[in-house]
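As structure tokens, one chain now follows by itself in the form predicted alone.
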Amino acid sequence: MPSVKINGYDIYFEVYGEGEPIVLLNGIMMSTSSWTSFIDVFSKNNKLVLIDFLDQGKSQKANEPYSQDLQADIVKGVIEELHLDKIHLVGVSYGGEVALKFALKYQNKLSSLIVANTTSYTTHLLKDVGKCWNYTAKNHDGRAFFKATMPFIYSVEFYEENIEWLKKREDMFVTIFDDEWYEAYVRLVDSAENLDIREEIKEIEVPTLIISSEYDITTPIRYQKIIHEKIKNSKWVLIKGSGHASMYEKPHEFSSSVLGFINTYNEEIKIV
């Protein structure tokens, strides 16, 4: 798959199918391999790009702090290396508030925005947990730094029930992060350490939609009401039974939740 330097860098991204194009956008602990499973279902009708961040999966690594300011040109270069004019853009998390970043840089660029699982603003409480998980993290110890952040990512009821498959993916931590992945997401962190676009983000006017989670303790519900109740006629949509990573606690309702809307949102449906 294709690279492009933007500002410097060298940034990976995977293409696949055609159609409207979508673009998704992941979490700070993921990257482009993060969507295997969701491929087909996303490109199935449309073209499916999916990009990892400087500091991210194959994508180079900084030599320098940076803000997400910068993520959300790397966006930008992507898609103008592919000539696409406009897209949906998703994020979820940390990729949903570069998505933010990129509408209120790039409005025209898109059809319609998806955030899931996002904020607008890093919270004391959010700046704390962050050092947290960047002070396990300089310890380039898989299994610490495994148990500082997992209880944030899932529910509860997740956690219980899918014990086995945590315990291998904790062994995974073990053995595939190094230290250049470490630095790297130390880096991932400090540059979301001072967001806040609570004000901004009311010039946002692309067909928006917001998603959350029941259970999700990293960015709680409240922090998905600010972004609706900013962005005019924005849509909301809650997903039961959740954590913080509801693509994966819930495929299908995240998966028919981003297309039913990308479907829908620009066709008039009248009740009579």
Second form
4 protein chains.
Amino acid sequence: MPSVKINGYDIYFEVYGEGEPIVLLNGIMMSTSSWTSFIDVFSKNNKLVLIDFLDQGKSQKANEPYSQDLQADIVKGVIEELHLDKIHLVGVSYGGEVALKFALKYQNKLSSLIVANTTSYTTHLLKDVGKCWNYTAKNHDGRAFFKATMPFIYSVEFYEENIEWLKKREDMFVTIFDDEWYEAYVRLVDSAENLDIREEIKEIEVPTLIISSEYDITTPIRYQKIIHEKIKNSKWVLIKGSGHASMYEKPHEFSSSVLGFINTYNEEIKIV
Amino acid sequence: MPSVKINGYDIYFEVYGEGEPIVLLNGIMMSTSSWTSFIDVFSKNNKLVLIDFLDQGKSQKANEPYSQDLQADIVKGVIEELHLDKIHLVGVSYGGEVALKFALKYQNKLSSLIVANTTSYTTHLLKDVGKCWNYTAKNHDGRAFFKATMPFIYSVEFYEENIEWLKKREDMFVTIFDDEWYEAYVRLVDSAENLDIREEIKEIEVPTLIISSEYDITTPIRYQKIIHEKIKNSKWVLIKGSGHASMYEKPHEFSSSVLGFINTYNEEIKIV
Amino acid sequence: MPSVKINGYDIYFEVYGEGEPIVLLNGIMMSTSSWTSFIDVFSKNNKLVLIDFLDQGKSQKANEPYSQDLQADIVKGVIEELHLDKIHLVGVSYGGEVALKFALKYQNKLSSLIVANTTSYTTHLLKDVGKCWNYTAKNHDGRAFFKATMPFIYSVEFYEENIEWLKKREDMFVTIFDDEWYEAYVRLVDSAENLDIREEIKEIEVPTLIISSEYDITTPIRYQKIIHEKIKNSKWVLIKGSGHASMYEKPHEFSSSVLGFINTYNEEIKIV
Amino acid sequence: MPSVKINGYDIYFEVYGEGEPIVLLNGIMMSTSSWTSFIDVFSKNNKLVLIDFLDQGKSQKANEPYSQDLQADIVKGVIEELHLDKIHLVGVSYGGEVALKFALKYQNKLSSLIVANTTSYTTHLLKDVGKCWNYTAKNHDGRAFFKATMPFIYSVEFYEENIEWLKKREDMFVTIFDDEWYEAYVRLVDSAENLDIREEIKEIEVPTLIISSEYDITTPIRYQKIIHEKIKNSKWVLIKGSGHASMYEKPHEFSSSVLGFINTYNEEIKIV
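Please give the corresponding structure for the form predicted together with a further copy of the same chain, as opposed to the form predicted alone shown earlier.
Below, the chain from earlier opens the complete complex, with every other chain and molecule after it.
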């Protein structure tokens, strides 16, 4: 179980396969174990690195509040530990926000940047949503927490088709999430509260792919459009029929969009 | 202060103006007083009737659970009290659901039907959203309740532009809503939980207008499409840039869509 | 048959009803007779004025090229002839472009402005489309002209549902349109070729409604968004399921949107 | 210059690289030479096969009308000539229609199916568009042909940004396209006129990816939705900001979507 001490915290990571390295950054409720089904396909032609952010999974819990800048430094620490020169950095939701922050600080470490279901700005509405999530988290009430968060994660369509699976997930929430988990979750939400890099990101010049979902209500398409407009020459695809958690709802579309971009991007394809 | 006893409950209503009658049905968190700004324009050429549903505003609180069918009967009771033969029935959100139920039971009382930001089915996702609303309501915590509900009412855009006004609303929530209000609110949410009239509504044959909002995440456009497909010859317009509460976010677009339909609908305009 | 000489041309117009005056401006292939089905509903509470633009219907044919500014002056001439102080000006497509031009020149004559399926800029693509229209028009080939123009007028859905009606229209084109008509049509298309008032329209301050159609490929929604963004406080509704010719495809939605706005707009409805 | 005689016609094809074979099928105005910029990226890990359909590029011209079934048989002939057991079949627009036909006849030859900007039904509107294209083609007038066809190929946005390049393309049309080319083009358009396999395609069971473009007016997204609904478990992504010719307008998004699907699709990625 590899881990490395970064900024005083033990950070857990996993490495699979060989090839141009891909670093996958988790969404806020996820951990390295969320990617189990994806390991084979992502490590087939690439070295795959999974990381638990501070306050996630097997990484250490924080002892004070922090911002997403610290998480970006944690990613930096892991790739230094692994002596990786350049990486393809892929982030979903919270992980995409950290990926944008990373690109602003350490752009020369990037071969490419892929941000799925991500925003460059925590809107006032999203702040209130986060506060509702934290309200239920602070109450350590798994069922309330589930009902506060899941409608922002999955689409109506996914809910309709997978209601039994969701009910089992709810039961699991109640069992698994303990006080420490909820406290860490609250800190993670708070670390994203003041994100606003709408202007700064225009400095990102590495090949960038934006992945949106048709039914994403948490990081709406029109806010992902801002990322597309600011990052010159960024590419943009949308996964039809998916909510915010595109990697869960549409794993094939998600993984083929990401890997297709990483392994076939070629500056020289020019038509005009 | 007119009221009438219906099914054992005192139901409050208000009447303004003269002309073909319009009955406006409230959304779940609204009451007759929510329509103050609209009274002039809606009663200019029409008799306008406002009603507080059971468990809303100045109407009586319920002493047991009920379904939206009871609310439809309450509307029926008010129009009988007023000796109205035919009405134009306009419902927003919860009120639109009651309007659909009313149309199924008492279609011969309708000159036309207008449903804004309404669904004919409470999806599994929406049920969970309702349970989150009720969780904060049962805790009688105004700030948590505000943060649980408002992101489903207003668009991101409205939030960005009116954050100071929203903060004042939040302060007001804390002051005004008392235990009795919250308990009534919980019953109202529960009364909508099992709504599923997706098939039945194909029997509605009166002139019908569906009003959707571009950014409505609570009753998504694709679920309003079901209403349009089932109700033969229903008309359908969408208000650009608005969230779920179109009457608040875009009052001119809302009122001109409603009144334009009511006062100018003419079977004989046929092009093809 | 009333007509008036404006800028040396005989201009035909029709007047119906009494009330606040509404002036309806035609799309490029239309004429006063296109509005026959709408006269009753539009003149019920208003004085309705229909106008054939220069090179349309019963108005005179032009003897040289002109721009849409001349058409705006023609509208001015008609309202002077009728001694109208203030008008509600409604334009569809080409007529909406003229309405925007009119607003820029004679804003003090407007009570309100309604532009349906209109652009403030003739894009390079639309210029090429216009040249294709004119190519078939110059060949005086009714069937080719029909096939070049109708796919830009009606939606795929309307086409599917009304193919027999459309085939009869095609037969009619062949019979009715003569050389003089086609030559006038070419001049009308050319008069719109250089339209670009994307910036100027920010000076429009009268109450303005923008009506878009979901499937409009000729004046795409994203170009109508420019009008909305530039004209401060403009209102914006969209007719679901319609192509460019919303007045033909969805006459009830079109007329109720227009008349609802004209007859119920009220500055004082303010929520926030 | 490899070619093979199929159904009596000389059919031209090109082969590049090694790996699981990909066969790319052209849009109606394209030929093998349209893919020049894509050869490197598509043949990096795969054997790439390009084909000129009958009446395209260096393949023979037809001596009588035909349907797209013949083109599907031509694809079959080429893969037999190359002794390919299973192929990944990729078709754009017309080529996607042939790919669907191929899948219905020879499904056991497919490892996967990718259809970009494709319809399973030639709508009445699209038939009229095709007749307008053919009208200008039969007149052998390159400039009219350009203006009749390009607005259905490229988005408004692409037109705005690349107008000088488009003007050069127009000049090229006038020079290059000869009578024989136009006659072949007319036959190609006619071969698609009666396509309607909306129901049949529900029999397709191979892994299928549908690629749509946000601004595609020729094969609208809502008609590609039919393909998605009929082909069980088909995957669906949309390229933002592109018109019908996604491979030209957004070559990186197009190629990474296609290659990501072909090279990473894995039945075993299952979340729920």
